[in-house]
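Below you'll find only one chain, the form predicted on its own, shown as C-alpha cells.
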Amino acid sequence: MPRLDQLLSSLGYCSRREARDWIEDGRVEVAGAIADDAGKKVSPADVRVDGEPLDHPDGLLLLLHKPLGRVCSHELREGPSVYDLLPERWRRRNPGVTSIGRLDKDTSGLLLLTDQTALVHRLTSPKHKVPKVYRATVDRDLSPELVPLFASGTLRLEDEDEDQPCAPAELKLLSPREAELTLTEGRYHQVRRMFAATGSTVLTLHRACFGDLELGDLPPGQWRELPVNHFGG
C-alpha cells in the first residue's frame, strides 16, 4: 500500500509537502477518521479528501474526440495540446497521462489517453495488432486497383527506412475521392504515406475506430471515461 502523502501526490491533488498541510488542516480522512500521519500506508478506497472519494485511484482511461489543431505532445512549443482539454488535476498525475499512439495536428478523431504505462506499451506493440479505422479524403480519384494493392501486404512507403512493406490493410472506396482504411500497425504518418506512395495527397483524415471503440455522438474536444481494464489485464 502507498504512503498517504505519496498517494495524494501521484493522483495530482498536491505535492507531498502540501499533503502534510492538508492533513494538518483536517481535509483528509482515512477509514472515517481525520488523518494525522502523512507517512501512513493506506488503501486508496479508505481515503477521502474534503469528504469525497479519491479521483480515479485505479487509473485513468479516456476516449477523446480529438479536434483538429491539437497536438499529442506535452511540449508547449508544439502548440495547443490535447492534454489542455483535461482537468488540471489529471494533468498533474504521476505517472502522467499520455496518448496511446498519436494523431497529428491535422488529424481528428478517436484518441485514447491513459496514465497506465503498461497499457500504452501493450496497445502500441506491433504484436497486439489492434485494428484502427481511418476515413480519408484525397486530392484525386482513387482507382479500384488500390483495394487489392493495400490488401496484398506488398505496398512500400516512400523514404521508408525499414525493409518491410506495410502489413495487409483493408481499403473501402466510399466515393471517388473518399476512402475508409483499416490498419493493424501504426507507422509514422502511415495513412498519409500509404496514399502518397500511390500518388494521392490526403486532404482530410479522421480516425473513426480503435479496436471495438467508436466515437458515437461524442463532440470534438470532449471525452468519456472507460474502465481501465477495458482491454483486459
The other form holds:
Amino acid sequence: MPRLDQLLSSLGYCSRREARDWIEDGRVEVAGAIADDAGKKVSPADVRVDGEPLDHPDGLLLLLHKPLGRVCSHELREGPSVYDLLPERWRRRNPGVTSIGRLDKDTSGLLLLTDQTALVHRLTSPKHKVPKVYRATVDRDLSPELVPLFASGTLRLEDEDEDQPCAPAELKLLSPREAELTLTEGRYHQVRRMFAATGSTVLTLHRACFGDLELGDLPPGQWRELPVNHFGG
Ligand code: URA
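Instead of the form predicted on its own shown above, give the structure for the form predicted together with uracil (URA), please.
Time for the whole complex; same chain goes first.
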C-alpha cells in the first residue's frame, strides 16, 4: 500500500509537501476518520479528499478524438498539445498520462491516452500488431493496383533506414481520391510515407479505429473513459 502523501502526489492532487498541509488542515480522511499522518500506508479506496473519493486511483485509460493542430508531445515548444485538453489534475499525475503511439499534428482521430506505462509498451510493441484504421484523402486518383501492392508486404518506404518493407496492409478505395487503410504497424508518418512511396500526397488523414475501438460520434477534443483493464490486465 502507498503512503498517503505519496498517493495524493502520484494522483496529481498536490506535492508530497503540500499533502502534509492538506492533512493538517483536515481536508483528508482515511476510512472515515480525519487523517493525521502523511506517512500512513493507506488503501486508495479508503481515502477521501474534501469529502470526495480519489480521482481514478486505479489508473486512467482515455479514448480521445484528437483534433487537428495538436501534437502528441509534452514539449511546450512543439505547440498546443493533446494533453492541454485534459483536466490539470490528470496532467500532474505520476506516472504521467501519455499517448499510446502518436498521431501527427495534422492528423485527427482516435488516440488512446493512459498512465499505465506497461500498457503503452504492450500496445506499441511491433509484436502486438493491433490493427489501426485510417481514412486518407490524396492529391491524385488512386490506382486499383495499389490494393495488391499494399497487401503484398513488399512496399518499401522512401528514405527508409529500416531494411524491412511494410507489413501487408489492407487498402480499400472509397472514391477516386479517398481510401481506408488498415495497418498493423506504427512507423513514423507511415500512412503519409506509404502513399508518398506510390506517388501521391496525403491531404487529410484521420484515424477511425484502434483495435476493437471506434470513435463513433465523439466530437473532436472530447474523450471517453475506458475501463483501465480494457485490453486485459
Ligand atoms: N501515419 C501517418 O502518416 N500519420 C499519423 O498520424 C499516423 C499514421
